[in-house]
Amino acid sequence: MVERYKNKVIIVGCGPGLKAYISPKALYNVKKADILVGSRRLLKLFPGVDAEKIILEKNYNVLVNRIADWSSARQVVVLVSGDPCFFSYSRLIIKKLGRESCSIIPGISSIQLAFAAIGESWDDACFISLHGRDSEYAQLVKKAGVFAKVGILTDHKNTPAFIARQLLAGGIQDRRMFVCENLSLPEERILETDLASAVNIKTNGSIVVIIKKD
């Protein structure tokens, strides 16, 4: 049977932003692109490499067929932001590619950074996405009551204070919250607040939240 996939596609992770933490050997493999598919954020990281640059937006399904096409003839590495392997782009690669073709190149989840920076471990913890999802409300809920550490990806509807309004209508109370902003970056912001006290909270930008049992 003939190989489909010449070359494998090598998904990259980024890390949480700042471009000092992305592995020598993702760099390495970013410059062997033919071509470069992310997002436009992560694109601006690598200026100077040589390859065409595929801008992925909302096209996840559509670009995910182009990438196993051109995959066929041409190197094609694919950024993506965090970790590949924690709630990443790189899972609907790999379901149409297969994990012999592909090969991920781990980064620093924005997770691990944000409990690190408030000096908590992590292997204890439960995690959930509330990132363009609208159905985990009661998962939240029932995490959070039932784990004393809860990491959660966030987006520009679910915020910190909507986090709070859902986690008190649910019964939670007894958690501290800690707000992680613009991780790495130089407007970086660490909160650390009550339920209560978060439903008032404003922020902009990247958010990581941690729900920790008082």
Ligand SMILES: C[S@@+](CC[C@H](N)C(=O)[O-])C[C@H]1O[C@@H](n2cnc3c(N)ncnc32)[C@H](O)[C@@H]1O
Given for the second form:
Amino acid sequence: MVERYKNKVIIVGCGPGLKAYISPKALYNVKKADILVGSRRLLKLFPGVDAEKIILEKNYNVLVNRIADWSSARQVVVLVSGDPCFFSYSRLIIKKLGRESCSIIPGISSIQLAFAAIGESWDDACFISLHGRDSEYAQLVKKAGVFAKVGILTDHKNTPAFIARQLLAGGIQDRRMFVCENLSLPEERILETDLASAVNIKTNGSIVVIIKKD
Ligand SMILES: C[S@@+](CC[C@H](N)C(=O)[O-])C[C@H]1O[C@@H](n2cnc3c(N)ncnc32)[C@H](O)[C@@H]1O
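The form predicted together with the named molecule, contrasted with the form predicted on its own above:
Everything in the complex follows now, all chains and molecules, and the chain you saw is the first one.
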């Protein structure tokens, strides 16, 4: 009988994009991969790793089953951006495989970098992801009404301008908006504005928005 390996799937947090933010522990674990799964952008961070590379795009539901199959015989390492425990693919993988079958290597979240960029603590903030989610605006308005700081993950549809419009329509005013664009990357840009001015703001790339009470 062929003995089946029992490798834990390793989920590695790769930070916000700049390689210098990837921890030595993460690098060490990535080198263990027989199969390396990640977005094109994250896979490019590890050109020298001798593993079969699998591109993660909109195939995440199908891929999670394949990850489960592969992991019985080979070491699968999954790359995620930022921290695996903050709005990432790791949730789906752990739901499928169980937490005892996964090992998580933390990374620096885009949220951490955003708060560092504006010089604010995040221990008193609350968070919401609008990345690929369209039905969270009632929640956002509620949170912005209660918390002094709200950190928001965005996407190409839920832009800072769209978020500003939704907040104003929900009766939220007197807030500063910080737009933290392409953090750690050469095209990084940090903008501070108010909600009324933000409705016309043009942005591009990966963005964290922070809403702060005046
Ligand atoms: C699927 S979520 C992943 C979040 C990730 N787990 C984390 O901890 O940062 C992707 C979202 O994270 C934010 N993000 C990731 N990298 C970023 C960066 N370099 N600059 C600004 N925002 C970033 C954007 O809001 C992006 O749409």
